[in-house]
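Shown here is one chain on its own, the form predicted on its own, set out as structure tokens.
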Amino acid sequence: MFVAKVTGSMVSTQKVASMVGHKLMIVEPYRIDSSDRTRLVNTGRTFVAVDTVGVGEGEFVLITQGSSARLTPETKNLPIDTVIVGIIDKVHVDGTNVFNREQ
């Protein structure tokens, strides 16, 4: 699983039937900054993810990829590689608050 930020959404009117009705979001994975472990930094990658929890742009989320992305009840048997499985409220590392959704 990875921490990612939702940076946008995607609309695809032509797609396989099993994907109809699934919201597609643009996510960018983040990591703990190796030089300053009190903040998250972008990894420079971008993915399209299926939203299973109702996220909004700008939110930090928990994503999973690969075969694990097809193990949720909502994504079973879908042709996907990345799925949003949670909305992150807080991130603590080494006793330090790195991210708080309320701030």
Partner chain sequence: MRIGEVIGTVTLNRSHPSLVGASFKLAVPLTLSNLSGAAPILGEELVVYDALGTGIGSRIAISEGGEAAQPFRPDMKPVDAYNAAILDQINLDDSLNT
Given for the second form:
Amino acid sequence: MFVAKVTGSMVSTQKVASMVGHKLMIVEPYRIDSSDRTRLVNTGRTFVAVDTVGVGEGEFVLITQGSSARLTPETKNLPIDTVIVGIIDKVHVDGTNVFNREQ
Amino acid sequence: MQVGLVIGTATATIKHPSMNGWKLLVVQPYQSDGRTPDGEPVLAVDSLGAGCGDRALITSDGKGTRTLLKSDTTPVRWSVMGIADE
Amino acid sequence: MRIGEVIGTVTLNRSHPSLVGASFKLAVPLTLSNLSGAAPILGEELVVYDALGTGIGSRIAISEGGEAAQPFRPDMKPVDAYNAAILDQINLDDSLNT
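With the form predicted on its own already on screen, would you show the form predicted together with the partner chain?
Expanding to the full complex; the earlier chain stays at the top.
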């Protein structure tokens, strides 16, 4: 899994039938700054992910990729490879808080 | 499948129960020049007795590894399926 | 599985129901030169499902992809990285470490 920021949603009217009713979010993976490990930095990549949790724009979320993205009752029959499985509260690295949802 | 050099072994006390009794090898795949590491080393279970310095044929077939370990729930994917002749 | 070093934790505010109560760790996959101590650990970390109670600084076996969810069968959990073992010792043959 990896940490990502929700930067938007995607609306698609013309889509495969199984995807009707599933919310698609634009997410950007973040990583720990490897030089000092004190903050999250944008990787510059972007994915579209199915939302199983009910997330909002700007939130940091946990993403699962690959065939494991289909391992939920909601997604098991969907043609997807990226899913949002949680909203992140805190990220601690080497004992330091590098992300806190409250701040 | 990839060929990698067996560069070491790893031991673990706390692990998934399916791994009990299995030797874990540290195997480094190399690029075609035979010298540049191709990605990170992988941990593979071994039933053939490969040792350090051997060139091992490793497979990422999870189903084959589950059969080898006689476990439907093992998280292990890589196993040694051959050792290259000299 | 790759070898990873645990550097941190991720706490969830809300999650998919199948992941409630799960513990997640941040782990950086280690290269050969990380293992031999020749290079600093700069790889891109991943979030790993941890059922073993692993401490920061431990080295672990990270199972990835579909196999990472295999231990939960027949239950389904959307997990693509799983801590399969806490490594006590990694013995490298130094003569091969070129």
